[in-house]
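Only one chain is included here, represented as structure tokens and corresponding to the form predicted alone.
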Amino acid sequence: MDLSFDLVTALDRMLAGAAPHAGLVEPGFTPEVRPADPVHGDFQANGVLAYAKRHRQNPRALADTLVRQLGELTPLFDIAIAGPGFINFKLKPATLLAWLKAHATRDALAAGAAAAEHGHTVVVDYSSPNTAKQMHVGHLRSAVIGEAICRLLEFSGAKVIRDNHVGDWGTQFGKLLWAYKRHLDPAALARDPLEEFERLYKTGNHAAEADPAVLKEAQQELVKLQAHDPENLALWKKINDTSLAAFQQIYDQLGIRFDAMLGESFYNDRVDQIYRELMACGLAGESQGALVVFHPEHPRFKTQPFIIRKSDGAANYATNDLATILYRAEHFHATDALYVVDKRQSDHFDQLFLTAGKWFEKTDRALPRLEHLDFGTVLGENGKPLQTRSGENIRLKDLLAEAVERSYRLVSEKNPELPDSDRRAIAQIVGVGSVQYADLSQNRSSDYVFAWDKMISLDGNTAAYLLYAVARIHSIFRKLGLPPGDAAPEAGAIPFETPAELALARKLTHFPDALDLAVQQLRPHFLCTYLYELAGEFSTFYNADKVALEDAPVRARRLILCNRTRLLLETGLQLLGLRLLTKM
């Protein structure tokens, strides 16, 4: 509980003769707190100024009259009044080592987190890469914020239902089909199919472009595909099969599944009920021979058109998005839908909400909370976004190649006597969980400039820093011959006394405050920078106080900071989506 938040409720009580406490701490409370302020204390009740002020009382008698009557709190906390009336509350030793004892294990972690999204079904909508193309950088902030986003989630109560909403229908495929069937190279096909499909793309949309033949052609054949043509359908099918499964290899290297890959082709039989709802409902028009929205009441919006039927008859992105909000309140019964898509595209989720709640409440249906979670581009060291030399997109897979590779380099620097096999492995969790974590230690609304040197180091708020805290801590209990995380050890710990037990005790209290933090705002770089100082903060702590002590309640109550600290850090990682190491 949170006793700054329930202080004006407390100070009410109080002046009305009241407990101030009643109601607010149960009796035999044991401490399920969340600390929020290191520098004042635990806990930092500074409502008594204002309140005083609008009830004409001291603050300072004020504070001094509650914190009387804060007896029963006094066995958890040390109170004190400071300044002209901030009411600390401090965590005593023991009450930490409580609580300490009462969240040993990720079940127990949990517990604690997951009342905050109990009830709610998510739809999280994130990835949505185009089939026939590679994935590359761009794609990259998408997936590991949407997959993140998600483990909170699910961490927190949330039912989540995790959408790969692929773009897999469209125009592109007419000029795609056109050239396949004209200057396919079949050796290449067989090489790299993705690659052979982005040569043929591009083959054909040049062609288009030179020549009005040619593009009329490819018109036709898009229409056949719409049409169901059985031939082009089924080069359709094996284009877009071929993507997905090249796809996944990335899925599967960033930890990353699905439970839905409904792409734009699922939603293709269903737009002709948004036109014929939008128009019964008044909220669509004809424009210039297109079908349009307007928000007369919102400042561009009134005369910017939200375009659901294009002049020439086809469907776009407006009318599979709303097709798609459709599908997920009926068929998965969302609470809920995210949308993890870069920020450039803010203007249409703004047109798309706002048309989609007019549409809902016209036709009484329950709309989800809708909400664009949006995030910056990846730039290079020049400040640009990323890109080769030549200028095009980066690969995906070659940028975690390559911070596979470099991150073998350091595992080899840093332990060469491991086996060649070993340090491989170690260097695919490495470098894989180092573009992971570099993206999501950022506020995912800005932008974030792309380093190799500072991305794959020991050094600094880096994965590699993360994975080796948790590498060391099991290292430790190797060498003193225990299993992580047995409780036995433990036993006949007594409260802590150093100043760095207590330092770090009450960091690996905050991880509530953290998480919360994260999940409420959906920003995962808020669990991200407390990783990393409860990291620092334990480094302290195993420099300042020796853990293999023959003081047997001492070493009991150090190797509860060291298995708590493991725990959380590898919880931690493992929300981010990160895996985790015993030896680096």
Given for the second form:
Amino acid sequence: MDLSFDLVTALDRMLAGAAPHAGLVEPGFTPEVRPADPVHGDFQANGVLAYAKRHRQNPRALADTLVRQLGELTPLFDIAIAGPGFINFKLKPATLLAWLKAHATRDALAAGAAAAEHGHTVVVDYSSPNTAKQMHVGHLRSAVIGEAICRLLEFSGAKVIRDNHVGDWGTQFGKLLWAYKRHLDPAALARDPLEEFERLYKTGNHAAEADPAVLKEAQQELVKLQAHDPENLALWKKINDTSLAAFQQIYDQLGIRFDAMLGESFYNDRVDQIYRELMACGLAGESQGALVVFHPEHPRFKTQPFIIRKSDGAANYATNDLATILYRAEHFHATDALYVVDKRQSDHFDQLFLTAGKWFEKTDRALPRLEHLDFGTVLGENGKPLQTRSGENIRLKDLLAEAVERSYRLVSEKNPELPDSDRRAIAQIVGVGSVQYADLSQNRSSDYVFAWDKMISLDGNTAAYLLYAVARIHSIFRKLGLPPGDAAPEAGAIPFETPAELALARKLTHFPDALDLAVQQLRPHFLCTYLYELAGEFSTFYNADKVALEDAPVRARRLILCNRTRLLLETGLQLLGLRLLTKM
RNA sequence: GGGGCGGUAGCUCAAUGGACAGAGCAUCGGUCUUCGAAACCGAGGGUUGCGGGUUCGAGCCCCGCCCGCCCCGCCA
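So that was the form predicted alone. Now I'd like the form predicted together with the RNA, please.
Every chain and every other molecule in the complex is listed next, the one we just looked at coming first.
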């Protein structure tokens, strides 16, 4: 057995191959190899338990027979049978060293990881704000989680297409255009256009609510826009361009760059085909003046309609999303389409995917794997959705600015001797990274409480704690005058001996397990948990064992531990979308 | 009314049907003449909402109940 990146899979294959020689055959023995609790070893195989039960055999005796067939593994692992019949595998110190030598660079890690998603073309639909409005805290999670998922999939070998499905064709434009033509403040427009658009939208909205005549006029503006009236179309374009430029400032801070920006307007002239096809294949029918799809086999959707054309004849987001699936399948040849969208829209996606599945089947098309990657709400410390004291949505640019400002104050307090420009740069990385990491480190499906003090803190599972570990490693290499990626000082290393060395080396070799879990479930928090534990093991090691010592072979092996910890922390943080630093 | 998600330590959260349910915060107590103490080490703290069931094994799966949040026809 070679020391492959993915030791779980390698062990699993070994056991499956050895099983017939131990008499484990029908019906289908599966080794069930998985990472183990460190008190038991590195990996455990649980498969003999179920097999022994099915065949009324003694599981411990069966495990023993199987282990006897694993002679090839004994130079690499300590193998033990425990409890009712678990087989435990513990990497030997020399094996740990060999694995770490074989995975010394980012390229080596990427080469190992790339098998998992090879051959997949994944469109990821995330961020997707509405134009003419500023991005607010409600847009945070989709952007942050979506970007992390893109990076995880890319690293795992997928071709990823980042698609920002912006809401650039909504009903908001009627009211906005109405107000623009009557209440525009040119000075405000010049100063901060998006602010002014937002004010105008609110003006129009209030006016329309107060006066049905205004509502009618606003609807007329929308009709004119949709009929491609030159004046309204030019205004619409200006509003969108302004919005997208403002969005990009946020995306730049979050490290996001989209491959496609195909908003609702792009699909505007593609919806007629949807109506035609869905009616032709008998899926859609008229109900209360609207065109809808029911799913008779479904307990709820047999009565809860999926509306694809409103009674006024206009398309809505359902139509749009159907057209988008078709485009992604035909144009991007997507094997997978993922939607990073608020969990409150799960009914919509259930109906969308059901409808698309039947439609594609009836029209003999290949349906990509469609998945709604839901996420919970960002709550304030009162347990309610996070808002300003006056009940407004918190703007994302203000939220990020506050994170940077708080980090600046902290860096200045902890490290006042650094030049101000350095402290500013560090605060930018720590502040934005703290917001990203707080969002990612928790299971995306749950709501989470937004708490500044915990987020920026150096204590606990935070970005600052991880970045601090990275900075300390860089500091070691600076002090020794060694470039951090250099392999030469690692030569002559002898296998690990101290408890702290062994614990850290062991943790390092489990990076693939964490990555696999995060990618398979598309939940970045598994990677966060791992990185936090890794940083913790490093801190323990750093505290217990001195690196810069005279004994060359010991120093070499400790430098390997430092360098690999740095490599994995940096790689992991980048996969999450964070930027890196070397001092803080 | 129908449905979705959740309820785990005082608080915020982890835990792929596997071994004794783990972290952080907070509390209490230790560690800087030594590579960055923004750190480390240790202690206490649990009937996993309640009741049944399936399983060699359940926080996780099934059934019932209680509580909370969210969704349920033309917003997205």
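Residue numbers count along the first chain shown, from 1. This one's a predicted model, so the numbers in the text were calculated from it and none came from an experiment. Each form is matched to the other, and the largest set of C-alpha atoms that superpose within 1.5 Å is called the rigid core.
A displacement of less than 2 angstroms separates the C-alpha positions of residue 477 between the two forms, with the rigid core held in common.
A displacement of 2 angstroms or greater separates the C-alpha positions of residue 83 between the two forms, with the rigid core held in common.
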